[in-house]
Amino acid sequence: MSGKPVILIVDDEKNTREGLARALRDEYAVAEVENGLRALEWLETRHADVVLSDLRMPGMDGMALLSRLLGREPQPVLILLTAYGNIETAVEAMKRGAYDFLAKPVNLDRLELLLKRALAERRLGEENRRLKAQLDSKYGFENILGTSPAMQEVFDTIRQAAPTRATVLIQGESGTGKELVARALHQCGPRAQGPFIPVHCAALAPTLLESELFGHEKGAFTGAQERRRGRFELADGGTLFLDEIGEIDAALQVKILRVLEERQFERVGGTETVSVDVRLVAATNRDLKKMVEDGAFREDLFYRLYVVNLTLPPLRERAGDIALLAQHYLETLAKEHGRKVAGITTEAMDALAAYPWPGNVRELRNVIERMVVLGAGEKLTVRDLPSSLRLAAGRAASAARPGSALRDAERQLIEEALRRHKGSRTRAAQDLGISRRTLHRKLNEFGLRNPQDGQTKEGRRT
């Protein structure tokens, strides 16, 4: 049909269908069918923006048609028509999802107004869905994966906070993805076209960090041969991300507090006041509240930062997301490195799920990258896991499920390492990433014989 909005008229009365079609045809692309079943058939192959349906029809009536339309995507707007209308029927229809209700004979002026309003609201809804999809994919959510309740709370907070200029404090262990969240907050908000400037506070000495943040004038210190703009100036109109803000000293805390309160500062060695419009997002893996109690962090700055608090859960508390993350990294990293990897075996995935991931999502990504690069088969297996991870996962699984497959895999791994190094416990332990003492304990635990010295766990020669 044309580029006009599409109206599907559903009515068993031919005169009613044709009369409505004539009245609407100038502004809309109009189609007609005589009952609900024909309407569903029509919609199987075509699209309608609005379904204008009689309520009382033989076969499938308007209410039944409404129920069937609710499951469709995209869902057309449904306006019901009836000669038997009353308030109870109207309320029930709208409770079930009908947009509105008109009594016959139809007032064409009223219908025209209703159609314009319905289509305007439909366009707004589609735009909102499009923007949400854009936020979730193009603007960074594709890198922050998770279906766990804890991660859904994170996503909800990002969506709520991003459109505002509120300062956000992101807390979480190293490797949980704090910078990814900061970028999502920036890209999902009105400053997305402005700069996103990250600063890792722990990487610089206090004197260097001050110049990095606020800039300096020529001659401010030895080596300052020209004026230099700092990160606050570079972030003007955008977002400044201060990672590990708990590492900054007291003097810098005062200057950052002033910027948050007054949006102004002076460069190092300068007297000119610089004004900026910057949204601040800060992150830390430390307990700032405890630092405030201990006098190591200013209370007034803490509460300036704590406008919106967003805590990222460690990976061990969202174990249900490990398979999702592992598969995502496998696909992206296999493509990046030009490797053909079909997937991960169940046993390897069980080992990944059993491991406590002290390095969180960053560690998981690094492990998957190593497996993709070094793996030899079409699928990643337990043998492709780093030795230390296999052992740690095996210990965790053994504690939870004695006699499990992972416990057997741990035993097999130790046997292979000893064979590979011709019975040398020292080299086998190094290969496995454990101490020689731990290896000896494992040999006793599993009743293993050292293939070099032929000893049993009691130490007798065989």
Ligand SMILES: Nc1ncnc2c1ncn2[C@@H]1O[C@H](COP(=O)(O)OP(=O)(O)OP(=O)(O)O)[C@@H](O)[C@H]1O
The other form holds:
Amino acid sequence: MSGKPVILIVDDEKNTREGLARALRDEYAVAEVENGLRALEWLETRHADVVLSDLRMPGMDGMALLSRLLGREPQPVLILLTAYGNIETAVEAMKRGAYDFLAKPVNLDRLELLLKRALAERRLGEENRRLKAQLDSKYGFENILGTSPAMQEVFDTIRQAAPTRATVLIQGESGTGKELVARALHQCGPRAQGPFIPVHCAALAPTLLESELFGHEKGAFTGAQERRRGRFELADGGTLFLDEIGEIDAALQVKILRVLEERQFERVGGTETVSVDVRLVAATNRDLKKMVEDGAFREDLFYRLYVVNLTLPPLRERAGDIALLAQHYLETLAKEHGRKVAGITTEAMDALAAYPWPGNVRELRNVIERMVVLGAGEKLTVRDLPSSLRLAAGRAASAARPGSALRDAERQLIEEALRRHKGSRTRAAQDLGISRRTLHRKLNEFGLRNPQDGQTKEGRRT
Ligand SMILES: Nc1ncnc2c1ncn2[C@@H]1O[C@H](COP(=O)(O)OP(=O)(O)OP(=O)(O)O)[C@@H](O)[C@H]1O
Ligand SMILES: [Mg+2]
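Structure of the form predicted in complex with the named molecule (previous: the form predicted alone):
Let us now look at the entire complex, which starts with that chain.
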């Protein structure tokens, strides 16, 4: 390809086409076709920087061509040529995403100016997009934050799998970002402009789920008053996300297997075979392999889904990402709740990093939200942490670094709890989310004597 920008001229009048082509040939690489349909064919195999199209043409007109061009990547700039009397339509086209329009007969000076401006803006736009993408990728990918090596691997897999139609199985504990990854797979691929249809398989009873997925014909069952398209049909040209796939029953497993193998199915109560072009992404927080071994999940379906495997690591295995996520949520949630939060103390951050996060990123988000909303001072401190977290973190930190600020905080926490519960160790322990035995050990460790705890009461359960 030459270095010249490529311009595709679309007009049913041969004279107009040739006149324009002649005027532009010096500075641009010019191609000509006679209607919208031909333009799309041409664009199937080649790229144009600008499409210069007549508005009124037999076959596919300029407006229809516009709607087919929108969302193409990279999207050509569309400039419309319009006869007098068609200005309103041209304005409407601009609202929908055309770059500009020119009245016919075309003033060539104006056309050249318009082309220069459009191409300059386009270059600028691309540059900005590239810079932004670079910025994003420093802390993660799409909306997925993470700089840990484990997450980098996840990003690599997304990058490789997104452009394909390969089925992806996303596995990971609850709250690790499976849905987020499913959306990124869709968003970074050629189907981004198509629909992304999520289905939460565990939320519906098996028969309902079946008609939800495959649709039904009128009269297929009581209450089926008309034909309804299912999610597979709705996802045509896009991505179907089957969340919690481990929960579907044996009968549906067979049906989904068939769609994966043949890309076709029948609606419930119907005989007509429906074909779809759907990319399937599935997710589960169950150990699907184990379910296969136990006979709870079909092996053939498992391998159909397992073409690309994406396993999201739990947050505790990538503690390095905790600070990044916490900081991110701190900023966004403070804004959302209209709170001014200057930051988070090192001790509090240490506590977050030491906690095992059974609910993963979702739990982290909730904890930060609570802290932002309830936080007392400018900066979030250990005191703003939920008590279970303070203590769990305290335990880890005191084991690692005796005498640290966390250890002090832990001690303070225990004292407070005992005071609150008037010396009742059972209730204090409950409040702190630790066992009575642990509390006892802590008291010894810190050399704390409960004032109301006489020798005689030592063994008594309060
Ligand atoms: N790496 C990440 N970066 C930013 N946000 C994240 C990340 N991982 C998860 N989240 C956020 O955490 C929350 C939970 O994520 P998501 O719903 O994708 O989890 P999940 O794995 O589907 O959980 P479940 O199994 O419970 O459905 C969402 O608010 C999501 O935006
Ligand atoms: Mg989910």
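Everything quoted here is computed from the prediction, not taken from an experiment. Whichever C-alpha set is largest while still superposing within 1.5 Å between the two forms counts as the rigid core. Residue numbers count along the first chain shown, from 1.
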Margin query: Please state whether residue 74 has a C-alpha shift of 2 Å or more between the two forms, with the rigid core used for the fit.
Written below: yes
